[in-house]
Amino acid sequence: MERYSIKMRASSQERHISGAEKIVAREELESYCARLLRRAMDHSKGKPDKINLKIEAVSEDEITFLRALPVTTIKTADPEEGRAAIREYLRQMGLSDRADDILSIWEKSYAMRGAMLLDADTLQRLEPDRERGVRATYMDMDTRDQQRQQACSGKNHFNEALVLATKVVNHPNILAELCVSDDPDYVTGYIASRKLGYVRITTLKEMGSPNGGRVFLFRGNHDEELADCIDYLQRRKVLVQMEDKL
């Protein structure tokens, strides 16, 4: 089959306002280019005055198919008990002794373009553009009927995350990610892992807060493990198969 990654970019004053990506059919393509200008043009944190869009082929043995991790939902009144649901996991993955400072540096994450990417034992930054980030990017899900033109219609915060974590958690050196939209009408984020699959967490911001940010904890040698987990954050091209998750 022929593919293509294609990703949109959107900002106004060099203010991010929306990205999305898809690796598509080449019957596809023009369709799904249409439809991420509409979303860069209709968001809610405002009109861009600068649309990128990148368009690459994609060839099959580039790809690494993955299954979409399984999911659960955590139901939270507010982002105070979020937060705490969010500390209950580290504290499962070990992380007990950390996890307030853990969550105190995801905070410093929302300003940022990418992930942070954090030594999950030393608490150390590791990401080499520190204002740049990680960028975990060449994703998408891989649903082979008619299912994927009512998913990718508009804006799925749903399906687009657990494609993201489903990739980001399956390097081996990647412990968990912690993420929440910077998007002010969606205030659902997740923390996930190889060992808890996708765990959605209803409520971790107010409602019409734009903060938002995503944080990816390592462990491993600092030298070709993280060069290879950079990598394969930013370049490995991955499809999730997720049928069942629609």
Ligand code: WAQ
Second form
Amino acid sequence: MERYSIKMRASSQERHISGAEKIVAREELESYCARLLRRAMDHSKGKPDKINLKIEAVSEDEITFLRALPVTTIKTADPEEGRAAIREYLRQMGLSDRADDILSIWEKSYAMRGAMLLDADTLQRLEPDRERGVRATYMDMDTRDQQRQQACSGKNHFNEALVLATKVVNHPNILAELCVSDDPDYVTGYIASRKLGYVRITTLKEMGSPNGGRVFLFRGNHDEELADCIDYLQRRKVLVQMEDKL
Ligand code: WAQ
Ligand code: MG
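Write the structure block of the form predicted together with ligand WAQ for the protein whose form predicted on its own appears above.
The next block holds the full complex; its first chain is the one shown before.
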């Protein structure tokens, strides 16, 4: 199948507003470009003065196919309870003495376009560009067109996040990912790992808050393993099989 990657980035006075990653069939290319353009223009974070659409051919043999992580949901009443749930999962991962620090470092990711890459043991920040962070790119769901049309009219936070988390935590040096949306009206976030799967937490911030960000917890050496991990996150093409997830 002839496929193309589309990357969308929108900003206003250099401030990040919205971004998206797609890998679509040739026949869907124009319609997805139009949708992503609309998404950039209609974003709750403001009106962009610059929109970037980058389109690149992707050949079938460079694609890695992954199964979506299993999904569970933890219902929490408020952000305090949400953070307590995250702390508990970090404790289960053996990170209890670092949990509070990880949660406060996570807040520093709020203005970034990408994610913080954090050494899970030393809490050292590993992003080559700390202002931008590391962006996971070149990934999408692998589904039949019809399901996809339904799933993708506008932004589906859950589907896109499940795709991203599945890609990210499938790297052997990523221990877990923490995420809360920067969209003011979206308060559900998650913690994901190969062991836990994708655990949705229904309240990780107050409604109306524009604060959101991601942390990828890394464990490994800072030479080849780190370089391989960043290369995987930013370059490897991944399609995620969603099966019954849609
Ligand atoms: N790679 C790395 N970091 C990213 C990426 C990416 N491709 N895209 C976004 N981020 C970072 C960036 O700092 C954003 O400000 C932050 O994450 C939040 O991005 O199951 O919508 O796109 O219902 O606002 C979670 C869904 C939705 C939970 C998360 O994130 C659920 C969401 P957003
Ligand atoms: Mg957002």
